[in-house]
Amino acid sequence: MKFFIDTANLSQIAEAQKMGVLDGVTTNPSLMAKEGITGAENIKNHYKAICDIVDGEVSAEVIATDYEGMIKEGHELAALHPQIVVKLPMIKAGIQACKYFSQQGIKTNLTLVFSAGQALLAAKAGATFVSPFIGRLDDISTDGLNLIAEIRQIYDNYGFETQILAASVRHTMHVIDCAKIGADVMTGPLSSIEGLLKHPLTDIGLEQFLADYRKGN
């Protein structure tokens, strides 16, 4: 299972990279704005800065909602760095653009996916990643994890190579549950990854080891 971090914060990305388990980054215009990054050129420069920190794939989102605009922006984003994955919205033009980019050998990430049918279309169009938003489904009292399971079954049925990127991960148990179901990738905040480290018995055991060591010195 790949671990992506969902942020535009360079210090958090660097911290995750230092842990040695980070496989990539996802971000979006809202996360960019949260860090005060606005304007097309500033956003592009920020994507390049992210690529300088991490070793893996970095999803960069198009703003256009029409086919021609997506193609233009997608080429500009892909040209920024070899690690860039063009992130496209799950709409008709996004599927068309996904098919185009897949034929050009450019990696894609279909985002804002909320149904198995949408995920099926993304795979048919050759998407590298499909991003079902499990946290946002949970917010409206719908089982986001069930969607991951449905997509996994469909992809396994037909041998689709599109990777299931569980997005809108909110906490550590989301990570564990997605791993059980068979998501290929998770993307969430740094806290969701660091939370995997924590267990009270680990803390108690370590403190006991250290206490016993100090007794003999």
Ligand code: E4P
Contents of the next structure:
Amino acid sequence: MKFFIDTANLSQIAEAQKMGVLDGVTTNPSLMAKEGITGAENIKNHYKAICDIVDGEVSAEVIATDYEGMIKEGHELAALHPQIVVKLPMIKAGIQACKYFSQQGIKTNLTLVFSAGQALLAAKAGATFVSPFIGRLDDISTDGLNLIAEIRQIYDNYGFETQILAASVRHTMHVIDCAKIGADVMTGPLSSIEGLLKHPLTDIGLEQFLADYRKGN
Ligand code: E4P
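Now show the form predicted together with the named molecule, given that the preceding structure was the form predicted alone.
Whole complex next, starting from this chain.
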């Protein structure tokens, strides 16, 4: 299972990278705005800065919502760095652009996916990643994890190679449940990765080991 961090914050990305378990980064226009990164050139430079920190795939989202605009913007983003994955919204033009980029050998991530039908279309269009947003489904009292399970079943039925990127992950249990279901990737905040470390028995046990060592040394 790949771990992506879902942020545009460079120090958090560097922190996760330092742990040695990071496989990539997802961003979106809201995450960029949260870091105060505005303007097309600044945003592009920020993507390059992210690629300099991590070794894996970095999703960069197009702003255009028409096919021609997505193609132009997607090419510009892909040209920034070999690690860039073109992130496209799950609308008709996004599916068409996904098909185009998959034929060009450019990686894609279909975002804002909330149903199994949308995920089926993404796979048919040759998406590298599909991003079902589990946290936002949970927010409206719909089982986000069930969507991951449905997509897993459909993709396995037909051998689709599109990777299921569980997005809008909010906490460690989302990560663990996604791993149990078989999501290929999860993207979440730094806390959802660091939280996996924590267990009180680990802390108590380590304290005891060190205390016993100190007694004899
Ligand atoms: C996915 O790529 C999105 O950036 C993201 O996971 C959205 O998560 P949110 O629902 O916490 O905003």
